[in-house]
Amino acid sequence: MKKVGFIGWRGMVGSVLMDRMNELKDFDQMESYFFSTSQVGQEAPAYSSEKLLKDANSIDELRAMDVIVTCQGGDYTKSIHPSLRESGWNGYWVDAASTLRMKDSSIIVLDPVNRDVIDKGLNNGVKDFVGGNCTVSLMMMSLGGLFKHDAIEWLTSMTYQAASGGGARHMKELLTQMNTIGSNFVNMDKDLARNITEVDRLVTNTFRDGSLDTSCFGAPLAGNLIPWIDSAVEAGQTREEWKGISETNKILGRTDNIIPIDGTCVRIGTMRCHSQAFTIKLKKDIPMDEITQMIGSHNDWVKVIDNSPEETRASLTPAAVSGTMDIPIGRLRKMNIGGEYLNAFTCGDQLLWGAAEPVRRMLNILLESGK
């Protein structure tokens, strides 16, 4: 069996990955070894083939692996990956971080959408496989049928991204802010609390008086939103917005014939699951029943939601989707600006299909391929 080394398995994405692999008995297919940057020699998880944690900074120990799966983050990849390759290691590197995504030597993996690109890469000797940006992966899972039929001329994606996209510290900061605001209201004078104007003034003052911890987000997120995610790049975009066009077209293997994609990425006060609103310019006016068939038949996880208030509220929210593999897409309708313009809204758990699941499935592809 292949020797597979895991790094960063205790973080947000790593923990979700371990839970999925354990649940689906993936560890039965491999010899698994667990590495640490800070707790070398301590006890490894029960499903490890070796009792103790190995050194994640040891090139010699890493070189013994056939496959390395890392959720440790970009800094670790920048530090270790070049040295490991320079040492002569020719194994497979499967990474959840963004560092290698746009390298010519890597493939961004989302096999329900680009299994043909992955298989071609394996046959051509590609060794680095990287999970994509969370919103890009969720977008492509929901709209995979339209991409497959080459029906899209261009699209915009307006995202509504959860606190967990930033990691555990960001989730805790949101909860702390919620607690502070809620406690201020609960402790408010009962007579004042009956006056919604006074309640609103209290909340607004709390946003502005410096009492909320904003060390992660840089601004209050509870009861608020922040229309900026990641660093600035050219033309006024954020890096998160730039990933829409760059990663989508690389995933599809069409960097020479790109689909224009743009939009605004917004952080909102939800714990988990990213949502997106699409405006899609189709190449022609396709009937709605054909569009629904294209989208709904593309993969086993996309679910077309009826464009009704009841179904939308029941199935197309982070509260409904969190912790599931479902990729619901709804609010499907033609727009007033023309029959070739399509409106849509989707929601998905960015820690599953947006992060851990493509990595897990790529590992299984490698193990099953025998390469």
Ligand code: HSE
Given for the second form:
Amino acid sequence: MKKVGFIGWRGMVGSVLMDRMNELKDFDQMESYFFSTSQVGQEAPAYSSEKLLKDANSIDELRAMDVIVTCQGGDYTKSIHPSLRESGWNGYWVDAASTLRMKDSSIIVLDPVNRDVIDKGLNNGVKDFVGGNCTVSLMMMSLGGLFKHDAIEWLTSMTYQAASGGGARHMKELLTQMNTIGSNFVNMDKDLARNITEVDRLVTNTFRDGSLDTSCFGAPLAGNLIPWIDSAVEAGQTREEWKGISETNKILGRTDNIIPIDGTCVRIGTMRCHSQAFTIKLKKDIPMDEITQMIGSHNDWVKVIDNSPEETRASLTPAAVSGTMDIPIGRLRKMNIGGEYLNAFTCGDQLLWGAAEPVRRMLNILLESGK
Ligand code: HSE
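Next block, the form predicted in complex with L-homoserine, ref. the form predicted on its own:
Time for the whole complex; same chain goes first.
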């Protein structure tokens, strides 16, 4: 059996990955070893093939692995991956962080969409496989059918991204802010509370008086939104927005024939589901029933939601999707701009299909390939 080393398995994405792997009994297919940067020698989890945690900074210990799966983050990849490769290690590196994504030597993995690119890479000796940006992966899972039929001329994605995209601390900061705002309302003078403009004044004051902890987001997120995610790149885009065009086209293996993609990425006060509103310019005026068929038949997780208020409220919200593998896509309609313009809205769990699942599935593809 292959020796697989796990790093960053206790963080948020790592924990979601461990839960899925346990649930699906993936550990039965490998010898698993658990590494740590801070608790070397302490007890490993029950499903480990070895009792104690190994040293995530030891090139010698890492070199003994056939496959390394890391959710430790970009800094770890930056510091360890080059030394490990320079040491002559020729194993498979499967990573959730973005560091290696755009390198020519790596493939961004989302096998329901790009299994052909993955298989070609494996046959050509590619050794680094990296999970994509969450928003990109969720978009591609929802629109996979249109990409597969090469039906898209260009698209815009306006996002509504959850706190979890920033990390566990960010989720807690959102809840703390919600609590402060809610408590201020509950505890306000009962006479003043009858007047909604007074209630609103209290909430607005809370946003501005510095009493909310905003150390993670840099602005209130509860009762607010922040139309900026990650650092600035060229031409006024954020890095998150830039990933939309660059990662999507790399995943599709069409960096020489790109589909233009752009939009505004916005952080909102949800916990772990990223939503996106698309304007899609189709290459031609495709009838709605064909579009529905293309989208709905692409993979086992995408679900076309009827464009009705009941179905939308029941199935196309973070509250409905959180913690599930479902990729609902709805609000599908031709826009009044013209028959080639399609409106769509999707929602997906940022920690599952957006992070842990493509990595988990890539590991299984490797183990099954026998390479
Ligand atoms: N960058 C994403 C976000 C999460 O901030 O929501 C990881 O892909």
